[in-house]
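Below you'll find only one chain, the form predicted alone, shown as structure tokens.
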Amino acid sequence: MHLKDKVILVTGGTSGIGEACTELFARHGAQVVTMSIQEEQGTALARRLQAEGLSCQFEYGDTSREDDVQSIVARTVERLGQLDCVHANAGILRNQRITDLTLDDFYALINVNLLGPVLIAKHAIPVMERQGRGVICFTTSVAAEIGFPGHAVYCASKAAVVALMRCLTTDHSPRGVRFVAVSPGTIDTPMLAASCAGWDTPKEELYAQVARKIPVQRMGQPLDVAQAVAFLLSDEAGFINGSVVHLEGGTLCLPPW
């Protein structure tokens, strides 16, 4: 996984899947940027990482804000000189079935869940597309393909962002740009760990019990997620493109019994 010396800015890069990712790329020699509107999480990580020798700044932005991506894009670059990379990672989750929907969930999915992607793409293509070479690779989820039980427009809004990437590989890969996802299953992180509050059962009771339920017997970390996207932005994945690379330990093989 040579990621050594490139420009890789990541969103939602401040928490469980994407504070991984942001540690993991530093670690391996890549000059990052991650981006969150938690600013002191996301400024303690930068300072921290800076700390050790590692290439690591902080942006504060909302990737469902045109103003902010396309901002924090030139900055990147500006500063940089380049945007190998990007990780379209930030997402958020709301729990109702359709029947209860308020419209404020329902934006607030669509916009962070599925704006947030499209305007990444809209501002970092054109400045990959004058390199002629990048890689953007988003988090979507097997919610992208399972009925989960109350969720339906976060499944919807990941869905399309499948959709999104596939369309983007047609239009885009021609002129040197790889598309490509990744597609978590039950991974530990502080959004999961939230979606548990209300339940009678403690968190690390429904834990035990979901991870007995995967082939694999265990929940996945987020850095098990960081390693796979490592491996899409580099260039030793360079054949991979328009693809979605599956982390959830089996739970797709399981029988609908």
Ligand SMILES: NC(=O)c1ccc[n+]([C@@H]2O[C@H](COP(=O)([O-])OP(=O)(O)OC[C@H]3O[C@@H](n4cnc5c(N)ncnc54)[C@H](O)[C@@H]3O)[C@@H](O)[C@H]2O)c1
Contents of the next structure:
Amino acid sequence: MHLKDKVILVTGGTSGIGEACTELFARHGAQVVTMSIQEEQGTALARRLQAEGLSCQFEYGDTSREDDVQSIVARTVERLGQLDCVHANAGILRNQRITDLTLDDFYALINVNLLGPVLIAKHAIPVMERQGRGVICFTTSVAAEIGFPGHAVYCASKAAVVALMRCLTTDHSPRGVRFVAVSPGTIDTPMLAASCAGWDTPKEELYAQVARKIPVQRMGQPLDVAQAVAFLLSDEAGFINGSVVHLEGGTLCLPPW
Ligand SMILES: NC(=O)c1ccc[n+]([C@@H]2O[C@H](COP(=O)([O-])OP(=O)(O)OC[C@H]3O[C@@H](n4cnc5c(N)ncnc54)[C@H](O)[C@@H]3O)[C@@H](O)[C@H]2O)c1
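What would you give as the form predicted in complex with the ligand, now that the form predicted alone is on the page?
Once more the chain from above appears, this time first in line as the rest of the complex follows.
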């Protein structure tokens, strides 16, 4: 996979899937700009990778704020001269049945999970079209395709990202920009761990139960997703466009009984 010298912006790049992506892309020789709302983790991650001689800069920013997104894209291009790839990965999870939904939770989910990717696309695409090349990978979820109990708005936000990605493909790929999405199943990250809070069963037992249900008999690791995204962003994946790649160990193949 050739990511060497590519300038890659990763949103939500300082925890879980995004952190693994940031580290793997940097190890492949990319110039990574990783952004999130985790100042301390972001600074520490960038320092750790820089200490190994790898290229990684942290930018503090909220993907649901247009000023933040616009200025991070502009600073990236100003400092590094180009923007080859974006991994629009930042996301949040909220758990509640629709009858208990507060509008604050609704807007939080939609602002981070849908408006964030929209803003990233809005500001990255003009740069990529000027260059005549670029790739944007979105992180959606298998939750876009299944009735994930108690997560109706989260599921809807992730399904919307798939629709967004497909429309961008028809609108902008003729001018050199490729779009893909990764759809993880159950991945062992801080987000997943936080979702176990409030259950009577300890997290380890819950994880073991989930792993037994997945055809490959294990949960996913952030690196499983990062390796797939690294390939999708590379030139070797140049004919993969408008596609959703599922990373779920076969969960979606299971019969409904
Ligand atoms: N873990 C899973 O099982 C799983 C499954 C399917 C999809 N996903 C999706 O993968 C993505 C990454 O999730 P994760 O499990 O690594 O979670 P995580 O909580 O470990 O990481 C989320 C990252 O997003 C950042 N973030 C949150 N709100 C932000 C904002 N407004 N602006 C900028 N950054 C923000 C956080 O700071 C963090 O770096 C999310 O989009 C999530 O919905 C996760």
